[in-house]
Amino acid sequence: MDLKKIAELITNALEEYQPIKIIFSQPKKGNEFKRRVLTIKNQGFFFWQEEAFFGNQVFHKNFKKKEEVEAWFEQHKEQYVQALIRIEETDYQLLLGQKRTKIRVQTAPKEAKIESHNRKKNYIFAEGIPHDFLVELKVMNKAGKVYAAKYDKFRQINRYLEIVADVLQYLPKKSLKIIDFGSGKAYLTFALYKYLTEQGYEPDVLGLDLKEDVVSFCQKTAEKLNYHNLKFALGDIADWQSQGKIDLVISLHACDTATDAALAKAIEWDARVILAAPCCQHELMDKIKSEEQKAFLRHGILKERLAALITDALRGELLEVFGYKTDIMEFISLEHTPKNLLIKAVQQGKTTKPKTSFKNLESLLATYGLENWAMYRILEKDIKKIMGLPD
């Protein structure tokens, strides 16, 4: 093994956001930084951080692009005598001579191994088995090992499928029509399609998004995987018109009122099941008024959180008025994302009694001065019809 091979290993680790640590030590003449350490970090998004030790001081620098880290490595390998490169569970110890570099490879000591994940849980798409869409989307490698940086996404996919499994009893096995509003890079859309086909369903899935490059990527990936009935299209939730009945409407992390638009469409189509994970919810932020709750409303962060909770409570009651049995549940652990709620709504038809939900809805709107809530106004005529109220 030589330095070129080491550089390739580093590049692969960076591309796949694998656990990595690089330590340069024993500075050469003229270099006053006695040690430089680089590790991967995750604070909502992944980046690499350098710690540079100068006397008793420590300086930090962050890198967002792998090319920056590669350049950092190339620069400092000329300035130090020793380097330790730890990629997942392997140590590469380098003695950087002027004419020749000595490299020693060994398994990292147990106490020094980069933190791994708890992988004992039985997932629907288990680790250790290569699943084609997870490999293609770079969640796992070809051997079925989940990349450390994608483990939260891996958990989210499996948690999502657990929720889907719970509503399968309400969906037809044949000619199952699904629309995923705001599908994005479509990790969950691909997972849904794969899971349903493996369960013997015949899904016809459409992923809709506003970003042309993302739609193009997802469509090409679906074609590459031979997912023949998974399609992606460019379009806006509010303007989308469906041909025929839709059985399952999905809206995961659509921003602000886009979630309302998706719910309104689902109600319009009388979808059998709705799964919606709201994202940022700003519409009611500036509209909330309450003399009794000024202690909440005078603090911006508390007002924002209260607005989000009220918005989801209103959505839940509104869906109940239209005959849906609605549950609001944790989608994924709060430690992974603050946007962790999911609205699950299953159409129960005329057997439901909407009066209680309508009363709750009206009470919430009146309590916080939200009579002009946009989603309520969009569906107001239908609500009055259901409740037998005059126009």
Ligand SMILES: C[S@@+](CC[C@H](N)C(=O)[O-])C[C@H]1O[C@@H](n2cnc3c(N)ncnc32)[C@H](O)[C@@H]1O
Second form
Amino acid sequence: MDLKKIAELITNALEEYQPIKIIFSQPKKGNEFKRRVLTIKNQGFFFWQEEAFFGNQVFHKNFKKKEEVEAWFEQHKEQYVQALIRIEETDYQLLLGQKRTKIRVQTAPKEAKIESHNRKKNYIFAEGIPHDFLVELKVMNKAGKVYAAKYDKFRQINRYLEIVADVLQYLPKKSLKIIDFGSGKAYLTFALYKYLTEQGYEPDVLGLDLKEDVVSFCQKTAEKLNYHNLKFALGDIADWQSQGKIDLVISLHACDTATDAALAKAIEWDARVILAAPCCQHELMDKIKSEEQKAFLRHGILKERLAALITDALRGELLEVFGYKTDIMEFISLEHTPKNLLIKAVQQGKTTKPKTSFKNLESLLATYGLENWAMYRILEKDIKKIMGLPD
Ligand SMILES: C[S@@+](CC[C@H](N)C(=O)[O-])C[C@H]1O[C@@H](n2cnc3c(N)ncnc32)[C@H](O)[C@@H]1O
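Given the form predicted alone above, produce the structure of the same protein in the form predicted together with the ligand.
Time for the whole complex; same chain goes first.
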């Protein structure tokens, strides 16, 4: 192994966002600084940070492009006697001589391995196996290694599939019709299709989105992967008409009232199962009022969160009115924002008690001076019919 090989290893690690640490020590004459560069992950974003130590002072500089780190390494390798390069679980100790560089390769100390070690959870789509859609969507490389920058996505996909696995008992194995509203780049849609197929189901999945470019990208990707019964279409949830029954309605992070439109559609079609992760609910933000709870409402951020919680609680009760047993649980959000709830609803038929749920719903509306909200308005006629209320 020589310095050229080390430079290649660094480039690969940077390209794949593998955790990396480069430490230069023993500055040569005329150089007073010790330096190191570390991978930093902040709210899902990756960058590299240099720390330069001078006496008891420390200076920071951020690099956003891998080329900047490569140039930094090239520049400083001449100015130090020693360097340590840690890539994931391996340490490369460099003795940088005038003519020759001595390189010792060894396993990094135990503490340095903790991160990678903890990652090895029992995932449905495990790391280390190249799953075709994950490779195609650039979540993992061809050897099955998950890119560090996509690790949150990888975890989210697996968490989502655990939730799907829980509701499989309510779904038919043959001709299983699914619609995924607001499918976006469709990581979860591809994962769902692949998972169901592997479990022996015959899924027929449609991803719907407003964005032409993502729909076209996803359609091409599905064709490339030979996922024959996974299709994508351009359209607005509120206007979408289904042909025939739909067994499972999914709506993950569709914005604001798009979730209400999705839930209302699912109810209209009497879908057996609904999975919805709401996102950026603004509708009630300007409408909620409460003399008793001014302490919440005078802070924008608290008001926003409270409005989102009220919206989800109302959705939950309304789903129960329509015969769905509803659970609201934690989901992994990509951005680690409060957008991490998932509504899971399973149709129970006639066994529920719509009156209790409707009472809960009315009482919550009254508490916050509200009359209705998007989902309620769409379903108003049906609600009145179920509850025996006048038109
Ligand atoms: C944040 S992305 C989520 C993508 C994917 N479901 C996920 O969770 O990874 C939200 C997607 O919903 C789509 N969307 C929002 N409102 C919609 C509507 N009314 N009809 C169809 N798609 C909608 C957006 O275009 C966007 O692609």
